[in-house]
Amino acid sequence: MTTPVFDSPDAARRRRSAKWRTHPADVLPMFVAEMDVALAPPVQRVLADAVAGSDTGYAMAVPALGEALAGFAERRWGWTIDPGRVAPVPDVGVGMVEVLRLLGAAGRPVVFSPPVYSPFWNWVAEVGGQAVEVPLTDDGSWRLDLPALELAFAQRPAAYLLCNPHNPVGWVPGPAELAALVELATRYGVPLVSDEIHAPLTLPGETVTPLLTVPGAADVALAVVSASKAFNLAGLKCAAVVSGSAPMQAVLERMPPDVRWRPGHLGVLASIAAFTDADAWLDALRGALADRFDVLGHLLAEQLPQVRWRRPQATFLAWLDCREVGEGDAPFQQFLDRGRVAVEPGLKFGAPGSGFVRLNVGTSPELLTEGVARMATALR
């Protein structure tokens, strides 16, 4: 199969999604985690067939979504999923919020590790929980701060929210580190909820460890997964919460019954097609994203030597250290105001993001090159 076709710059600019409509037309958007990539052919076909057949009713995700996800997880990661333990939800955010409600997070601490995907704070606030931040350590490679997590877990929080792979830094925690996290969670009775939306997007040569494959994790953890990031389906609304044991399945069975009807029908159809028939497309995409990061590395070295970065292990997002440019959100503002390129401000991901920005490389080589050139111009 050939490399997935990224939109040309002109075609990308004709899109009407939030990425291309949030900012004025003269701003190049490289912020929100949405790719300018053509849909996988199996996904295109199932959506076209549904529209041609006026098949646009309510979603019927059970049991087909769980069966498709189970096949995908087994092929990609050796993760055995019981399709009967897959609960459909509209998106990962809804899944995380509903699980936090089920775990009794209202009025209680919920722990997570910034810099991390900014909605983590919003999800905790939505259920009335108290956000407790235990930042990642950074001694040249990202890690969970296990001693600090033990102190936080000893306070018996409602849950720990994991980001695996980690957005925005692109780090993939290894099995030993996850095993240590599971041991702490088991010892202190702290449920783990793992956002694994970027798991299909590990780059070539890297391996993700789904949390529920770690020994003992199934008894204390739930995973929230989706095809939306890897297959660019965010607007179609479909995700799933996965359990791996009877006790955690008992938690999911308390999910409000109407939640299963809230995913989009086209999202369910597209997700099933992606999980079932688009492996070759996904592998080609991963290779293309690795090429994009190669391009980014060369561009930064040539045009923005004051910006440091660490090549991610997963995602299509680059976490750029711009502290030589300024602290806080000063780099983001300078790139936007003077370069007319929109990136995500680092502080959006927590206090450790001061002086950082997140850059989306999931676009054409032309737009990536233009984006870095604009950023370099902004600093001259």
Ligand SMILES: Cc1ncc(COP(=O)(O)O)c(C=O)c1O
Contents of the next structure:
Amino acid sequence: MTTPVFDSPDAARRRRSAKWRTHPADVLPMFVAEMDVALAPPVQRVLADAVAGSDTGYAMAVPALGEALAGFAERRWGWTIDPGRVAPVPDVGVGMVEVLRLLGAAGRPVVFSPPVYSPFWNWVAEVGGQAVEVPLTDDGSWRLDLPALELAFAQRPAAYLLCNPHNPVGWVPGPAELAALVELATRYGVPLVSDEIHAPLTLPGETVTPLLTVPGAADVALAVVSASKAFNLAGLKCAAVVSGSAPMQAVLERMPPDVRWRPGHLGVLASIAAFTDADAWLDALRGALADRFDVLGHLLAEQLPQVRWRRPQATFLAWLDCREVGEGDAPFQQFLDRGRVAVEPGLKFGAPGSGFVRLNVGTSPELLTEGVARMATALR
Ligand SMILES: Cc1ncc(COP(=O)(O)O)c(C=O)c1O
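Now the other one: the form predicted in complex with the ligand, given that the block above is the form predicted on its own.
First the chain shown before, then all remaining chains and molecules of the complex.
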């Protein structure tokens, strides 16, 4: 049985994770990027067996995690990873912060492109770097602003942080654009760090280009990956930093030795099962998410015609243009106060998010329908 099963509304409300316990019970949470999906059966089995056997000690991620990831990357994207160049970390956030430290970001500029996942600012601040924003451009499709990036790269920043695919807009940068980014990075000597946590979650028909598969990228880039977003394992704590060349591996090998002890054992076991045995489940999930976006499109057209949106290429997140409702965080606040539905305020993702909200559709059709109905009620 590979079809993903989404919680009924009652079952979802019994969850105790951040999504379900941050707000009072009368608020429908559609904010933080967790899905209300049952674990893939191979993941359920490995976790149940571990608990039944009291197998809850420290993680032993090397080499099994890298081998499982390498198999997954080869099958899904034709990306050849050397398992010996995979460094386990507890989560993508820790991976990004540790890499920024290794790249000497303290006191130096670090460039990235809003609207983007809000911890990008926090990660740079955590290592004492200076955030330099070069927003995406939007001419009907999203793009990197390559001329502006060139100006920023000429200042020799410590790194450029890529979000591939891009949260919150669900955009998948194409190979030509990534090649242009790699060319700039090579020319100016700027390391690239690619957050690829959403890469397994392309919608059917869309293809992600892992940055390290772009010619020349391996010499200047590191990727940070995880099974946690696609397989809903965020609380189990397992991710990995991947290098693809001797020079970047030399950077990775300076990672403090204790970091390898910090991933969760259950997270490592679950990630290995997910990377090894759950391709069919993942494909069915991608199909289910495409259905959700279909439903969302119909519901918005019927009930919230003033909200504009573009179907994403990846993720389970919808970036909704609510500027007809108000600027800044006004739409978010109105949805929360009057509709009792919690979405993410667009400004959290940087200044271009003024008047936008991010809606999480990784739930049952019933709760998605209820969420949009609550948003519509809020505007009445
Ligand atoms: C782009 C992006 N990076 C990182 C994370 C967080 O990952 P982790 O929980 O592994 O730190 C998220 C979570 O939604 C995300 O969307």
